[in-house]
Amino acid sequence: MCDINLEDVVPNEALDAFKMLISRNNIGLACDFLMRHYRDEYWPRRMGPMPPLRRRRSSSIITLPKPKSVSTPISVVISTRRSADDFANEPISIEDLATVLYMGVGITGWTQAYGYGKYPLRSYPSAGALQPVEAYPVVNNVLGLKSGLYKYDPFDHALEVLRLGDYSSLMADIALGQDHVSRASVVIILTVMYARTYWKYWKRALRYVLLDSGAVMENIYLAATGLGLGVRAVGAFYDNELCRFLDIDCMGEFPVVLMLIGKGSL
C-alpha cells in the first residue's frame, strides 16, 4: 500500500480493526478508517504549488446564454423535488441547460484567496474553496446545440466542444443498460479533479470531493426542478468505460455521478 509502517501510523487500539478490514477486501472502509486514525506526526504535509482551477480541453468554444431567472420559491422547489422515472422525447432549450450548469457549478462571485487577487466563488460549497468538480454535458436533445460531448467552462460560462455525435445509446450502455439514460435530453457527467483537494487536505481529500459532488448534485436537482424539468441522478455505471469516453485517467480525475435532465414523461 505504501512504504510507511502501519504500526507507526495507526494507534495500537485501532490497528487490528484496520487489518481486519484489509483482510476482508473492504478497501473503502479501510481507507476511511485510516483517514480517521492517522497520527499527524507521521503524515507531514507536502504542499507544493496549488493545482490550477481551470483546465481548457478544447479550442472550440460555444458561449452560453445568460441563466434564466427562476421565480419558483425555494421552499416549493425543495418540497416538490423528485427523481424523474423517465423522460419524454422532447428537447430542452439551451437556456435551460445554461441555467442548470450555472446554478450547479457556475462562478457566482470573486474574492481574494491563496495569493490570488481574483479567486472564483462557486454556486456549491467546497472544502477549502478548492472546487474539484467538473461538468461534462452529453447533449442528446437540446435546442441550439448539436449532439455530442461537451465540457462546461464556468470562467467564461461556455461549453468546450470535445466530440460531436449521438452518444445516447452509449451512455445507456455505460450506465449498466438503463434505457431511460438514452431518453434524457442531456446527461451531465460530474467528475472530480482529485489533486485540487488532495493538495491541501490529502488525508481527507476523498471524503471532501464526494461531499462537494453531493452539493453540486443537489444544486442541479433544485435548478432543474425550478425550471419545470425532470431530473434524475444515476450512480451506477462502468467506471473504466466512462473514463475512456471522457478521455480521463480515472485516478487524478474520476466520475462520480450522472445527472439526467429532460422533459419528464407523464
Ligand SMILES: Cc1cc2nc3c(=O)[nH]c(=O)nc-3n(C[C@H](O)[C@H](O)[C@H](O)COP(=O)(O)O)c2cc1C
Contents of the next structure:
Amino acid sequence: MCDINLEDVVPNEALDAFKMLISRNNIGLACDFLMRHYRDEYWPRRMGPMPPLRRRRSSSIITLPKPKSVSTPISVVISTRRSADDFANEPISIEDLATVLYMGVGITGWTQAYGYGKYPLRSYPSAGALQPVEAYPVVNNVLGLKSGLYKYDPFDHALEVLRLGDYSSLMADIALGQDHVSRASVVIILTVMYARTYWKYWKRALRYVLLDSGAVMENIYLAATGLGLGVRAVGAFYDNELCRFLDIDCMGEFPVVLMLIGKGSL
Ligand SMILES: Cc1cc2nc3c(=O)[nH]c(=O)nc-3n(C[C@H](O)[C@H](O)[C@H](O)COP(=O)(O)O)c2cc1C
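Since we've got the form predicted alone here, give me the form predicted together with this ligand too.
The next block holds the full complex; its first chain is the one shown before.
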C-alpha cells in the first residue's frame, strides 16, 4: 500500500522509528508517521515541474456548440439513472455530445494555483485539482461530425481530430466482443494521466485517479440521463489494444472506462 524506497524518502533521524514500525509489520502506521512528521520536508524535493495540463495532439480542431442547459431536477436524474441495455443505431446531435463532454469534464471555473494566475477547475472534483482525466470520443453516429477518434479540449470546448474512420466494430472487439458497444452513437474513452497525480501524490495517486475518473463517469451518466439519452459504462476491454488505438503508453496515461452514449433501447 505504502510501497516506498526508505533511502529515498525517510529522513535519517526518522529511520529508526520508521524501521521499528515496519518490523512490527505496521506498514500503515509507518506511512502515517511519515506523512504526519515529514511530508513538508521531503515532498517538495521530489517534485520537478508539474506535468502539463494541456497537451495538444492535433492541429485539426472543431469548435463545439455551447452546452445545452438541462432542466430536469437533479433528484429526478439521480433516481432515474439506469444503464441502457442496448442502443438504437440512431444519431445524437452534436449539441448533446458537447453537453455531455462539458458536464463530464468541462472547465467550470478558474482559480490561482501552482504558480499559475489562471488555473482551471472542472465539473468533477479532483485530488489536488490536478485533473488527470482525459476524454476521447469515438464518434459513430453524431449529426454534424464525421466518424472517427477525437480528443476533447476543455480549454477551447473543442474536439481535436485524431483519426477519421468507422471504428464501431473495433470498439466492440476491444470491449471483449460486447456487441452493444458497436451500436452506441459515441463511445467516450476516459483515460487518466497517472503521471500528473503521481507528480504530487506519489503512491496514493492510483486511488486518486480512480476516484477522479469515477466522478467523471457519474457526471456523464447524469448528463446523458438529463438529456434523455441512453448511457452505459463499460469497464471490460483489452488494455493494450485500447492503448495502441489511442497511441498512449498505458503507464503515464492509461484508459479506465468506456462511456457508451446513444438513443437508448432499454
Ligand atoms: C466500473 C464499471 C464497469 C462496467 N463494465 C460494464 C461492461 O463491461 N459491460 C456492460 O455492459 N456494463 C458494464 N457496466 C454497467 C453495469 O453492468 C451496471 O452499472 C450495473 O448492471 C447496474 O445497473 P445500473 O447502472 O442500471 O444501475 C459497468 C459499470 C461500472 C460502474
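The model shown is predicted, which means the values in this text are computed figures rather than measured ones. Residue numbers count along the first chain shown, from 1. So that the term is clear: the rigid core is the largest set of C-alpha atoms that superpose within 1.5 Å between two forms.
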With both forms fitted on the core, give yes or no for whether the Cα of Met20 moves by 2 angstroms or more between these two forms.
yes
